[in-house]
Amino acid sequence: MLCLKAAEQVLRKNPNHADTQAMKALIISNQGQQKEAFALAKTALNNNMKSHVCWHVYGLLYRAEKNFDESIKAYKFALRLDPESAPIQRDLAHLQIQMRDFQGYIQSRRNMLQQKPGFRQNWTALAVAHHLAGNLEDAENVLTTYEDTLKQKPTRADMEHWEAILYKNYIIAESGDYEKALEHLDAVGKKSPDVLGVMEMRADYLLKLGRKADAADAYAALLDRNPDDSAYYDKLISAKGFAEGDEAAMKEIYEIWSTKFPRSDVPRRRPLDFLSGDAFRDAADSYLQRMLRKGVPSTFANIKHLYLDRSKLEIIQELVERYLKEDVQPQMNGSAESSSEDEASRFHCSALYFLAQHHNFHMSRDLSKALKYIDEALQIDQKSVDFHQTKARTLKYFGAIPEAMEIVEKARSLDERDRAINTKCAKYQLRNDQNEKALDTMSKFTRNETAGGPLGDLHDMQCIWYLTEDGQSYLRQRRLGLALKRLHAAFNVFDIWQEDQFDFHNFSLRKGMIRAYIDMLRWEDRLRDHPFYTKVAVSAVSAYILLHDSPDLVHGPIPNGVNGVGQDAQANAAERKKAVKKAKKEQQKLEKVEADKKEALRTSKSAPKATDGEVQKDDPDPFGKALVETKEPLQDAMKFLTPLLDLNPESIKAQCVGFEVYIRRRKYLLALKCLLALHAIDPQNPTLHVQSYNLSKILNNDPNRASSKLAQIISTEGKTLLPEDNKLVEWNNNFLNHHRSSTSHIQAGLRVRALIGKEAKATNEKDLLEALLLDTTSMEEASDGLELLNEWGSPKEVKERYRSSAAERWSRASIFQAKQIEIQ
């Protein structure tokens, strides 16, 4: 505010002063008030274009918006205006190694080497950017040149020296150089006060050059600092040379260094990897016993990667249940007698949750033994969360949703201090639609201090997981706005993580820390290909295409078969009418319950305020109103799914979504693209097979759409996955007998043969019903299945007989059962 106000006070004397108006437009800028502050920054211009301050205002004004491209237009010309600008010239290179300009970074850092060349942090940061182009011999070269000019030598505690020295030695060995890194690494490592750092480096140079006993004795070194890290018994079991498949000389390694140390667990749970036979089941016997005797919960998430060999599976399954019907002793001498029972106890309980858990994995599910093992356990303890948690795990599989909330809430109610289990009871409740129960589960560890309460501190911390969860339980709810709302902030935290670079191009460098920062860069280079992006994305893009495809939806969740979506929808006008209605009025009750609200809080004493002490502002849109009533759905679509497609190019889900919109939008190559690309994935997934048919719909019988040119080159490159126009009846029956005993490709191929003509329907839905009859129908596919009907706008009777057979087949599932499903 004081520098608010001598702005104002020189602007009452020289009205037209530039650079005061400019600097006046950057306060109010951080303030907020973005159109203001470019307005005034744009009269600043006026008053004098050259001014070197007023365009430097005008970069950072951009660069506030995120518009990275006219903000570097206007460092560029601030530069011209006055060339030996340390902070026009710093910005700038901030900016270019952000939008990863290498090439603009190299002339810009070698301008401030050239001004300041006494200055370390400028010769460092040179040799970072010729790194990142791709120039190792010049990064190289810089460093040298440096470390030539020092007149002293630096003593040890001169963290960025060592730092640096390493990080060329970091650069060599990327050139692939490994004799040269040895070299200089062994030169100057022992003075480098990161000596893990240097080991670690020294022994992979060692493996690379085939010097095979050095490097056995390199990691051997980095064992006695660390047992427990599996990657260095990985490397020294290579440096060794054992011949492929020696058992006997690669378990003699850990049986050395379990002897050796005692308590570690890797030496002990590594050679169950490769050892099979009797061999496998003494040392997984001798494994288990340790781990359930000490009641390890840890145990079968430790063992399960195992289960990918059925043979191993087989043994433990039949050791762990051996345990429990014989009286197994000790392993260990010296158990005290008065400990015996407690520990007998102990190892029983054990077993018990072990064998819960094996039947609850999906290489090895029986879920009605899950749950039988996992209630004797609960008898013997009945206040272990664990137990409690892997209950509610197992009636998740079976279905019952709303069963396994109310066990993993009760499992919360036993440790109400524990933030794991809480997390895990609020994410059983999101799953089960109860978003405001969640909301309130999750605000017992939130401060709830901030204008949007538990929902804003959410935000705050950038707590994705819970943002991803509540957008797709309210996309399963079809309430797109708060969908859309939801997803759209954990997409701004994403946007966040790649802003927050700013704050280390500087930082690192002044650090030192440089072999972090290159780490970094290229993290967030790659940053939405991470599971979190894909889920967000890949629901706000079906979002978007459910709100294309049904427009009424804007106004609130309308049921699928009212708003277009189902066939006979046309002939429904008056039901969708209602529908609509009933929308619009539950929307207006939600907006009059939060204006209520906000209005409580306006009139209270106890207003949230930020940590400078002021008052928070509240969020305007708080339904995603905004969002949801966009006039091009699919082109919003557009800002999730480009990096979707370009990070993601393996995600089915991510092709999928692609083509359906793409399809939409008319680019019938980017839709072929999306196509062959899940072709490569997966020559034999259902959705291909539907997704082939619809483009190939398109392109023959309304050649109209696409122009004689795009149709010659979509039938050149799809010709071995579009069906041809007059053979589709004949496509689409192989594909049915091809897939006989897969569920989803019969509904696939049954979903095809209802677009081909709507006179199977009748047909349809009696294969779809023996489909649901098939052994190898999952829950899953039957509830595509009852949607399926839905799509088709079958008879109340028709979805009720496949819905009691469903229920007959899955009796704890709760979306089989009557008073949980709406028949349409």
Contents of the next structure:
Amino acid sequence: MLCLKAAEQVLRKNPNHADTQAMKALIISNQGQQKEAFALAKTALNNNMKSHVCWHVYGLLYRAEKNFDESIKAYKFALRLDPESAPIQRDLAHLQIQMRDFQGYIQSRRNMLQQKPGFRQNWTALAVAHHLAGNLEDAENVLTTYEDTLKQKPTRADMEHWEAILYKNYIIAESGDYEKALEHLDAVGKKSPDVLGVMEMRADYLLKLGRKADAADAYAALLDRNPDDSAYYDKLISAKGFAEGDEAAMKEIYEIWSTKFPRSDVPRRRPLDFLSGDAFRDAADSYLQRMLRKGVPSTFANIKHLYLDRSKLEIIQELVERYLKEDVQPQMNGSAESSSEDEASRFHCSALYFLAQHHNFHMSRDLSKALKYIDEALQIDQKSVDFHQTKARTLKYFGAIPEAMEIVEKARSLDERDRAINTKCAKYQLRNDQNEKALDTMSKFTRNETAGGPLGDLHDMQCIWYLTEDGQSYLRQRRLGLALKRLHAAFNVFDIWQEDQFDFHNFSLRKGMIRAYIDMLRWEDRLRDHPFYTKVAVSAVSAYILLHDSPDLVHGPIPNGVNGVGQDAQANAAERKKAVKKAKKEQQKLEKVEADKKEALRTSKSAPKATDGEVQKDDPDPFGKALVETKEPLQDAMKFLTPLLDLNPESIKAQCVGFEVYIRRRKYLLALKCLLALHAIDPQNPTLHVQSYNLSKILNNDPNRASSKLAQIISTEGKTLLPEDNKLVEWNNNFLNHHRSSTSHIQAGLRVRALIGKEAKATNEKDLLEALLLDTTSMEEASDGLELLNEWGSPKEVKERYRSSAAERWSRASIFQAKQIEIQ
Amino acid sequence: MAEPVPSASNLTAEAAADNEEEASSQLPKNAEDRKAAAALNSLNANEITQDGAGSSAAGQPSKADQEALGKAMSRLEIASGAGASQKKSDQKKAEEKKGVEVKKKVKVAAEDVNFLVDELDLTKVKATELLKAHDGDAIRAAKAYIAPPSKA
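Follow the form predicted on its own with the form predicted in complex with the partner chain, if you could.
Below is the whole assembly, all chains and molecules, this chain first.
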């Protein structure tokens, strides 16, 4: 405030003073008035084109807007006017590394070093610049040059020095010259305060150099420090060079450390990975008994990865079932007698719990058995949070979403201070589309005095899972405004993480923590390959596709099937209007309720906000109206889609939604790219079949739009995928014949058959119903079938028949309940 | 002129300590004239002692030692610094030359660039690069672009 006043005072005397105007622009930009700030900065520039201050401010404003390219340009111009300015140079350098402009960064860092060679951090920074640009040799040189200037030996406490030394070692190793790296490490590593780091690097080099005996010793020393790092064991074993499948020798290694560290889990558990047959049975028996007697709840999670081997799965199931039947004597009889009864019941309980989880797991699923075991366990201990949670999960797999929610709610009430179960509870509520209830649950652990209440705090705390689940829930309810609002919020969290780097370009160098800094930069480069991002992006893109296909959803949720796309559009038009009107009304009602709530809040506690110091703005658009009213939903979807396809090309879902966007945008080459990628992942994917048909149909129908170049590329590249023009029916029949026993493939084939010709509708419906009755049909596939019937606009009787036979088979699943369908 | 700029960087939420460093270097030093080595040395020596006192991160052992070493050190540094950068710039020139050699002069038709920009959602720069990498053949470029990663 003070600065603003001072600036205004100067301007009053000297209204066209450019530098002061620029400063004022910067101040008001920090107060959130971006537009005014830009206007003022422009006038300032007009008043004095040659002022580096004005250009610098211009760059800062662009940076605040995240327009980094323009910002770099402005900084560079400022620097040209004042080549000696350290702040400008520094801002430019940070922006360059943020944008990964390595050549530019090297240049900037070299300038900074020339200006101030007295700082070690400037030398290290130049080395970092070379390193990231890939000039490992130059990077090493810079560091060595600096080291040569040191006359006095740095002390042990000089962290910056020792970090820089190890960083140099890291660079040498990265160049692949492990011999040299090892030599260097042996020369300098002894004094480094990072003992563990040095030991790990040394062991790694020895192993890579093939000095196996030394490497084995090094890893043995590491294991003595930490017997719970499984990577050490792997490397130790590879250093020992045992013959393939020499189980006994490997087991011996683990035994050494399990006797040395009896409380350590890893050396006991790891042998289960490679043992087989009777040896496995014995090892598993003693491991499971030990864990279950103790009542370790994570026992199942510890061993479920073994289930990839069918025989191990069976042995484990058999063992635990036996524990239930017979009274297995404890192996150790050292335990006090008074507790033996306790222990027996705990053992029994844990075994029941284990089996319930076992039958829940997708590789060994038998839900009715799981339910039986967990109910038994619950009879013994009615107050167990874990048991209730497992029961809820079983019900979820049954498809009984509301019931699952109730059980997990009960689990939560058993221990209200348990944050984990509270979170689970909120998640189940979101899965059941109870958004307000879920927020209420979350609010028990949030700072509710934050602006925006619990939801505001969840945003501040970057609670991605909640934002994603909430968004997905709204997407299911077809309330796209809110769905997009949440998904954008989750997307922004990733943006913030990327932005967070800025602080470290300076901080890490000053603190001298270079290796961690380099790791962080590399992690940031692949930030969005995280599965959470995939979830967010796929949902958001699907929301935009939905919005593009049925623009009426702008007004609010309109049930599927009444959006006038059906065959008798004429008759539906009136109905559609009605639905839109109704949706609009409901939306207005909702908004009013929300406004009332806010008003009530304001009147009830009017004072507290003033104490906060800064003015917290209310969200002007709590329903995401601005997002949903977009003119170009597909263009907006690209924001999510581009990083998704760049960093997660292996995701089937990503390629599927990518295709749907590109084909709607008429970017046929890119659509084909998605198909080819999908084909490379899974050549038999059912969605691939449908999408291939869609693409070829569009191309066949549109010979004019497809320019000759385009047609040529697509016809050669897509030859393996796309059907020939006149053999569509045959192509599809082949597909159907080939996949007679897979429901999802049959559905894809039928979908294409319906697209080829409308006349086959009745047969399609019959075939779909038959596919439902296949033994292998999963609940998800069954519900997809129902959706397909909706898509075809099938008559009510057909849908009802399908629904009732699905409901018969999945009697607990809420999606097939009669009520649910009527709402649809 | 020196005043407003640090305050600008202040607003970018940089640490205060950093500003001190920057402020201390505001005096026009190195570039002014490189031939006056002695003057430069003493200036730099001053700067180092200041830094030793100012930034705790460096954690220098004793200031007296540092001061005594300062002059010699800075001479060394400037020599090596200039030498290193000289070498660097030479290397860079060499690299640039290499770069030019690698980038054969491929003529690119504007029409082809536009085709790639339209169909592949690329920027003009990237589309041009892609075309050049495939000898200006739009069809080959597009094919390579859409090929799945396993093939490429």
